[in-house]
Each structure stands twice: as structure tokens, then as C-alpha cells.
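This document opens with one chain alone, in C-alpha cells, the form predicted on its own.
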Amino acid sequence: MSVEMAELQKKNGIPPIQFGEEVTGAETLLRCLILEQVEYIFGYPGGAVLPIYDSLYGSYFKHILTRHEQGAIHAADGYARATGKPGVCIATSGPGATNLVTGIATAQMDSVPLVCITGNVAQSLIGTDAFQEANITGITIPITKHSYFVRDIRDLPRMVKEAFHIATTGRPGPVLIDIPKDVANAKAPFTYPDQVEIRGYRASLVPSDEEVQEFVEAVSEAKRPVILAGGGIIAAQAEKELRDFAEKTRIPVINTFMGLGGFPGTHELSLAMPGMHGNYTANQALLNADCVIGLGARFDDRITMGRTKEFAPKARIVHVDIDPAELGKNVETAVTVAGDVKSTLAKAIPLAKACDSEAWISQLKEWREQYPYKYKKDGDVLKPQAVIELLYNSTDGEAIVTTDVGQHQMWTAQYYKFKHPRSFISSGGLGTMGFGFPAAIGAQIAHPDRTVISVVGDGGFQMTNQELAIVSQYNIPVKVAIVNNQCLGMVRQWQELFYDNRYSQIDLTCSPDFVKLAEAYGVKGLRASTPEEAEAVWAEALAHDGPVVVDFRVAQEENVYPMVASGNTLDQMELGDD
């Protein structure tokens, strides 16, 4: 163990770790987690992980007992997204492990570093259909970056070391470690490797000078360039390099949904979000650009609309990504750089020069002023867009905001101008309802001094609202803003627009009284039905030093616009009734 690690343990009050001491597999696991500087664990105990929980008793770790394993993994995910550190969760075998599956897939789709630890039945019972036996490594192979089944306690330290390395390097992702109960109970002298060597795994790709030179030359020739900055900017902590590069080259920046916050939404060069519910200017920029520079972006179907041949029809596409598999996967590219976006931009900035783009920037500014996000105000009717504007204005855009999935998610992306990376936390790829609230818990634990807002719908909130018990128990001051339109709003919108108003199974009018539900958990509950009430109760919520649930009763039939219908191209935007 290094001198630095020993000093860190002493500073944090962690007992000295004795190498060579014979300990159980469960104790080995916890010592490995200490050496990986894990502080918080989100989990739910059960039979197969009892040895681990017995070792946790009285330990250094801060364990958060969620009320469902899905809550545990979403909270670990929120913690990881808010910090960039790996989130850690624990679940027992069988149903405990399978309850993690949606959360694992959520993290895999959005490239979030997680280490998921599951227990399993003893190896002598594997394959016998034993009580609470499930082949969780087999189940999760398609949705993990890697997975381990621990057969021998002596392999456990190496596997934990590798798991954290794989989860956090290259393109981040979830790694699963499945520990049978007999391994957790077995004993062996404690060791921990200093380094990781994994055959065939290239953790970090640094672009060559030739690749960077080609990248710079392609960009410098453009007169109508635009940067498409994705979640890779945030994962690589490349927000400063992106800003420096954009300002030096005078290239406007579009943030993908996952990239929001990677470039300040208030910056003069910001064009905000493109795609299905993106704004007019961002989509027009992609349609008219002569060079699209993709930085850590996947060119997914919510941006290309699946019409990749018609996407950015006038542009050469330059693509930088740490995952070589993404290069040329969805769109045809002229120049590709397989490398870390931070190091690529750092090498490119000294070589770059300003593009001849001022006429282009003026055109984009004109579009932005002519076609902003807008909606119709209607007297005392509380519009959902107004709720998001209220949240933004009251926090000056400085809050960490999590969302569930649906209309409220899109309105948040449109009307909250994110200034900082890791301030917008949402399930982008998988689109997981129930994600937002537990993710906010993880984010608030990671940043106890920041305002954390969970914007949720009345549908998704009911999938994980049992986690109100946690915010009450630990006084975690998350502010929950329920955008309550008493229906499954996005489903209703599609049924209105594409299914001739045949509203099938979207009615949520029999939902609970969310104020009373919050109060039942010992959490402050408030309600607003008009713009005036909304301002008053939200001010009260922000002034309260604990968790608050605010039920915003909004207009039921409001739709998200702009909208590009599935199967259409970006030039076929519906701007809405206004």
C-alpha cells in the first residue's frame, strides 16, 4: 500500500489494513473497497449477502438502506453521474440481483461507472434451482461492460481491482461482481494488487499527432461549422477544453441531451439541444452546416431520427470518440479520431485558428431570436413549462437537476439552461421511468451543500416513491417537483398526434394525494395549481432545510414542442400551436 493511501486512511479515520492477515471473503471485499476509496454503498441485504453485511456492521462505510434494489442502483448511478466516481451498490441473490437489471442497463446505455456487487448461493448449489438462485452474470452479459463470477477467494482482490479499473477507464460503464456465499465465508491471507494488467483491454486512447492535425485541418476549412458535444465531454471532464476550443475557433456548440451542461447553456455560442424535441436553431444548424464536429456523441436516433442518409446533408462529419466502435456506426464520417476527447482537444487547441464563421454565427443568432422555445400562457392555468422556468430562475441555473422520463424531462432539457457539467442527470439512452428521484438522492449525498431538484412526472414518481423513507430518515434535502398532469403525458401526446386521440391506458387521476403521501413519510408536502401559488410554495420549499415534495398541478393536455415525428427528418419540425 502506498504512503499516500496510508495517509488518506489515517485522515478519514479508517483502521489500518493488515496485509497478509487471514480474513473472510466478505472482509476481503470491504478492504478492497476501502483501498478503492469507496465511502458510500447503496444496498439491500438478503440471505446470500449476509456475510458481507455482517462485515459491514460497525464499519467505516456509510451504507444507505434503500427500500428497493432499483432505488439502490439508481441512487448509486446518481452519485456516479454527480461526481464522476464509481457508484457502488449491493444486492442479494435471485430477486435482489434481478431487481438491479434495469439500473444496470440504464448505466450501460449512458456510460456510467458502477460496480454492482451481488451475492449468490453457494457453488455447490449452482445449477440446482436452489432457493433465490439466479444466473445474474448470464442475465447481465449484454448490459454490463464486464462481469465476474468469483469462484475462489484468492481471485477476489484482483477482480475487484479490475472491476473498478474497467468501470472508470475508457468509455465508462457498469461492472458486476457476483460472489457465492461459500466464497464470502472462505478465508485467505489478504492481498491487493498495485496495478492492473488486463490482456486486450486498452483503457485510454491518446490520438496521434497525425490524427489531430487532420482533425484541425478539416475544421479550419469550414465556413458553417457546428460542434455536436455529447456526454463524452462530461465523462472526460473536457468542459474547459471544449469551451477554449469553441471560443478560439468561433464554432457554435450544440449539446446533445446527454451533453447538457458540458458547455454553458448561457454562452453566446450555445445552440442548446437538437433532435426530436430540440430547438429550431440547433436543428437548422445541423441541416445547413458544412462541417459537423461530433465530440463524444453517438449520433443516436433521437438526433438523426433514424434517417442517417438525410442527416446533416451539406456537411462533412468529423467524429472524435474514445470508443472506436462508435466511429462510423450511425453516420458516414469524413474524419475520425479514436481517442479521449479531452486529450484530443488539448492537442488541437494550440494548432487551431478562428474559422471564417461570423456570417454563420449571425444567421444562427437571427434564428435563435426568431424561434425560441415558447408556449402559450393562459391566465391562472399552471403550465408545465412555467414550472421549469420557475425552477431555473429561482436557482439561477446552479442546481443539480434530475429527471424521470417523459414530457417533464423534455421541458427540463428545454427550459433549464444548464451552466455546469454533472448538473443534469437523466436516463437518456434507456429512458427509465422511476430513475429521477433515487438518482437525486445519490446526487444530494454526493453534494450535500448544493440544491438538488428531482423533476418527476406523476407516473414515474410512483415507481420509486418508497425512497421517501430514505430522505426522511437521513434528512436528505432533495426538492421533488412533481409535474402532475394526471396522465402518462408523453404517451397521451403520441396518442393524440398519431392515434387519432384514442387515449388508451394513460389515465392517472386515481393517483395518491402526493402531499399526504409525503407527510406519511415525515416529509414536507406542498401543492400549487396556479402560477401565483407555484411561486409561493416553491419559495417555501427552497427555504426549508429538509426534503420537500411539491405537487405542481399543471395543464393536462399540454404538448412538448418543437417536435420531429419519428421517421421524419429534422427539416420536418412541428413548432406547435404558437
Given for the second form:
Amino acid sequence: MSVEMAELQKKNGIPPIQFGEEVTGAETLLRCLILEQVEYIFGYPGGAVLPIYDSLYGSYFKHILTRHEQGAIHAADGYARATGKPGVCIATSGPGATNLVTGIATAQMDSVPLVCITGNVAQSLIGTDAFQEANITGITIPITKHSYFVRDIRDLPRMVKEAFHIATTGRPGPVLIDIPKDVANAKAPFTYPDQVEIRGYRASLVPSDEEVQEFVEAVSEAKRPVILAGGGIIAAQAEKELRDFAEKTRIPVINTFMGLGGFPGTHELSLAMPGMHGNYTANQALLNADCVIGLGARFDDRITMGRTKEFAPKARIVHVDIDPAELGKNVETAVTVAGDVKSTLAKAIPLAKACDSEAWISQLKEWREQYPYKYKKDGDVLKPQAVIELLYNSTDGEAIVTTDVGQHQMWTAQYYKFKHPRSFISSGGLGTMGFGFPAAIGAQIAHPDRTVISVVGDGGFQMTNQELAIVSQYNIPVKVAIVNNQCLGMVRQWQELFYDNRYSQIDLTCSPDFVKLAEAYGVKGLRASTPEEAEAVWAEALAHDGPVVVDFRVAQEENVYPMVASGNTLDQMELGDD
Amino acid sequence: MQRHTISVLVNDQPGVLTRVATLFGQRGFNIDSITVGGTEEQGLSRMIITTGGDDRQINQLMKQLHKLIDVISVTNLSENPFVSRELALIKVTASPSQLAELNGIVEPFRAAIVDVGPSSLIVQVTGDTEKIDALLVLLQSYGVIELTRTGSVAMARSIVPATAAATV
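Following the display of the form predicted on its own, present the structure of the form predicted in complex with its partner chain.
First the chain shown before, then all remaining chains and molecules of the complex.
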């Protein structure tokens, strides 16, 4: 063990680890986690992980007992997104493991570093359809970055070391370690490898000088350039480099949904979010640009609308991504750099010069002023967009905000101007309802002193609202803002627009009384139905030193605009009614 | 749609075949044939996979394959001259009296009759896919009762400098 590690352990009150001591697989696992500087574990016990939970008993770890394994993995995910550190969760075999599946897929789609530990039945029972047996490594092959089934306790330390390395390097992602019960119970002298060696695995990609030179040249001649900055900026911690690069080259910045916060939404060069529910200016910028510079973005179909030939029709596309498979995957590119976006930009900044883009910038500014996000205020009716504006104004854009999936998610992305990376936490790729609330718990645990708001719909909240038990138990002061329109709003919107108002299975009017539900868990519950009430109630919520659920009763028939309908291109944008 | 022969060098770990096969399905590719076996280095296996797709699709597939942790390298053999061999066993309806006639058919293909029964016999043939297909056409007139093929094993020809092969 390194000297620094030993000092760190001493400082944090972590017990010194005896190497060479004969310990069980379960104890081996926990010692490995200590050496990986894991502090929080989100999990749920069960038969196959009894040895692990026995070792956890009285240990240094802070274990958060969620009320469902899905809550555990989303909380670990929120923790990881809020910190950049890997999230760790534990579940038992069979149903415990399969309950992680949605969370694993969520993390994989958004490139979130997770280490998921599952128990399995003893190897003597593997393959016999034993009680609570599931082939979780097989089930999760398409949705993990990698996975391990531990056959021998002597492999466990190497596998844990590799799992953390793989989860956190390159393009991050979830790694699963499946430990059969006999391995957890077996004994071996404790060791931990100093280094990881995985043949053929490229942990980081620093671009060559030639590649960077080509990148800079491709960009510098542009007169109507625009940067499309994705979640890769946040994963690479490249926000400063992005800002320096954009300011020096005078290139406006569009943030993808996953990239929100990677560039300050309040910056004069910020064009906010593009795509299906993006704003007019960002989409016009893509339509009219002569050069689109994708930085850690993957040109997904909510931006290209799946019409990749018609996407950015006047532009050469320059693409930087740490994942070589993303280059040329969705759109035709002129110049590509397979590399870490932080080191690419750091190398590019000294070489870059200002583009001749001032006319373009003032055109964009004009559009921005002419076509802001807008909605119609309606007297005493509480509009959902007004709720998000209230959240933004009351926190000056400094809160960590998680969302669920649907209309409220889009309104949050539109009306909350994120200034900092890791402030906006949402399931962008998979679009997982039920993600937002447990993710907020993980984020709040990582940042106990920051305001953490979980914006949820009345639909998605009910998928994981059992985790109210843990915000109560551990006094985690998450502020839950339910944008309650008493229906599945995004589905309703599509049924209104594309299915002739045939509202099929969207009615949620018989949801529980969310104030009482909160109170049943010992959590403060509040309700607001008018803009005035909303302001008062929200102030009370923010002032409350503990978790709060606020039930914002909003207008039901509100649609998210702008909108580019499925199958259309970005120039066919509906701006909504005034 | 062009056919491609891809050589994938992998760690000989449990589940590696599943990972590779799953990736093909996940990304919408069909595996026409696949062979797996040992290599010059202990602990590594080589998979030879034939599949179809245009250049862009195959390029994407190769990059995705390379992202699998247990995959060490991926080479598209079809981009340069390569040697490809397949073995097939073909059970043909024939009586022992037809042996000489059938020998006359299989010999030009350097194939051999490796089993003779009262009403059928087995032809063993090695070669590239086209050669085996050609022999099959000839044998079909006798009646093919059963056919089993190994899929291709393949290797880049030595005259090609190693650096010229497209490797991800």
C-alpha cells in the first residue's frame, strides 16, 4: 500500500488493512473497496450476500439501505454523477440482481461509472435453477461496460481493482461483479494488486499533435461555427478548457441535454439546448452553421431527429470523442479526433485563434432575443414552467437538480439555467422513469451542504417514492418538487398531437395525496395550486432543515414547446401557441 | 451487402463468445459463420467471423467489438489478400457400387470419401467457401442427407505487411 493511501486512511479514520491475513471473500471485497476509497455503499441484503453483509456489520462503510434495489442503483448513480467518483451498490442474487437491470442500463447509456456487486448462489448450485438463482452476468452483457463472475477467491482482488479501473477510465460505465456465496465464504490471504494491466484496453486517449493541429485548422476557417458540447465535457472535467476554447475562438456553444452545466447557461456564447425540445436558436445554429464541432457528444436521435443526412446540412462536422466507435457512428464527419476532450482542448487552446464569427454571433443573439423559451401565464393557474422558473430564481441556478423523465424533465432542461457541471442529473439516454428521486438522494449524500432538488412528475415519482423512507431515516434534506398534472403528461402530449386526442391510459387522478404520503414517512409535505402559493410554499421548503415533498398542482393541458415532431427535421419546429 | 471476414483476438475467458455474439445481435448484425480456437499464444483465442455489411457498418462493428474488454484486436481480413479454409462433411445417398463414380467427382476437389455405408457415404472436403459450395452442387443430384460445415478459419497472406491490414 502506498504511503499516501496509508495517510489518507489515517486521516479519514479508516482502519489499517492487514495484508497477508487470511480472510473471507466477503472481507476481501470490503478491504478492496476501502482501498478504492469507497465511502458509501447503496444496497439491500439477501441470502446470497449474507456473508458480505456480515462483514459490513460494524464496519467503516456508510451503507444506505434503500427500499428497493432499483433505488440503490439510481442513488449510486446520482452519487457518481454528482461527484465523478464511482458509485457502488450491492444486491443479492436472483431478484435482487435483476432489480438492478434498469439502473445498469441507465448508467451505461449515460456513461456513468458504477461498480455493481451482486451475490449469487454457491457454485455447486449454479446452473441448477436454484432458489434465487439468476444468470446476472449473462443478463447484463449488453448493458455493462464489463462484468465478472468470480470463480475463485484468489481472483477477487484483481477483479475488483480492474472493475474500478474500467468503470472510471476511458468512456466511463457500469461494471458488475457477481460473487457466488461459496467464494464470499472461502478464505485466502489478503492481497491487492498495485496496478491494473488489461491487454487491449485503452484507458485514455491523448490525441497526437497532428490530430490536434488538424482539428484547430478545421475549426479556425469557419465563419458560422458552433460547438455541440455533450456529457463528455462533464465526464472529462473539461468545463474550463471548453470555456477557454470557446472564448478564445469566439465559437458559440450548444449544450446537449447531457452536457447541460458543462458550459454556463448564462454565458453570452451559450445557445442552450438543441433538438426535439431544444430552443429555436440552438436548432437554427445547427441548420445554418458551416462547422459543427461535437465535443464529447454523440449526435443522438433526439438532436439529429434520426435524419442524419439532413442534419446540419451546411456544415462540416468535426468530432472529438474518447470513444472511437462514436466517430462516424451517427453522422458523416469531416475531421475526427479519438481522444479525451480535456487533453484535446488543452492542446488546442494555445494553437487556436479567433474565428471570423462576430456577424454570426450577433445573428444568433438576435434569434435568442426574438425566440426565447416561452409560455402563456394564466392568472391563478399554476403553470409547470413557472414552477421551474421559481426553482431557478430561488436558488440562483446554484442547486443540484435531478429530474425524472417526461415533460417536467424537458421544462427543467429549458428553464433552469445550469451554471456548473454535475448540477443537472437526469436519465438522458435510457429515459428511466423513477430515476430522479433516488438519484437526488445519492447527490445529496455526496453534497450534504448543497441544495438538492428532485423535480419529478406525479407518474415517475410513484415508481420509486418508497425511498421517502430513507430520506426520513437518514434525514437527507432533498427537496422533492412534484410537477403534478395528474396525468402522464408527455404521453398525453403525444396523444393530443399525433393520436387525435385519444387519451389512452394516462389518467393519474387517483394518485395518493402526496402531502399525506410524505407525512406517513415522517417527511414534511406541502402543496401549492397557484403561483402565489407556489412561491410561499417553496420558500418554506427551502428554509426547512430536512427533506420536503412539495406537490405543485399544475395545469394539465400544457405541452412542451418548442417541439420537432418525430420524423421531422430541425427546420420543422413547432414553436407553440402564444 | 459485401461479405467480410473478421479476425478477432480475444482473451480466453469464460463468456467471451457470448459477449462477442451478443454484440452482433445488439448492433443488428448477423453472424454467417464463426470459428473459435486456440492461437500461437496461450490464454488467447482467435475468432474468425464472417458477416455482411457496407464499409461504414463494418467499421462501426469493428470499433464496437474492440470496446469489449476481452477483445484484444480486431482485423478485417477482407481488406487484403487472405487465406480462408473451411471443412465440410457431406453425407450423400449412394450405394457402395457408386463409389468409383463419386470418387471421380470428389477427386478434382481434393476431397475424400471417409465413410461408406450400405446406402450412404460421407465426403470430407476442405477449401474456401466457394469450392465447397461448388462440390455441394454436384453432390446434390445424388441427394444430400446431412451437411455440416465448420465455418471459415482464415489468415492474412504473408506478402501483406502487417501494418497494411486494417486493424482497430
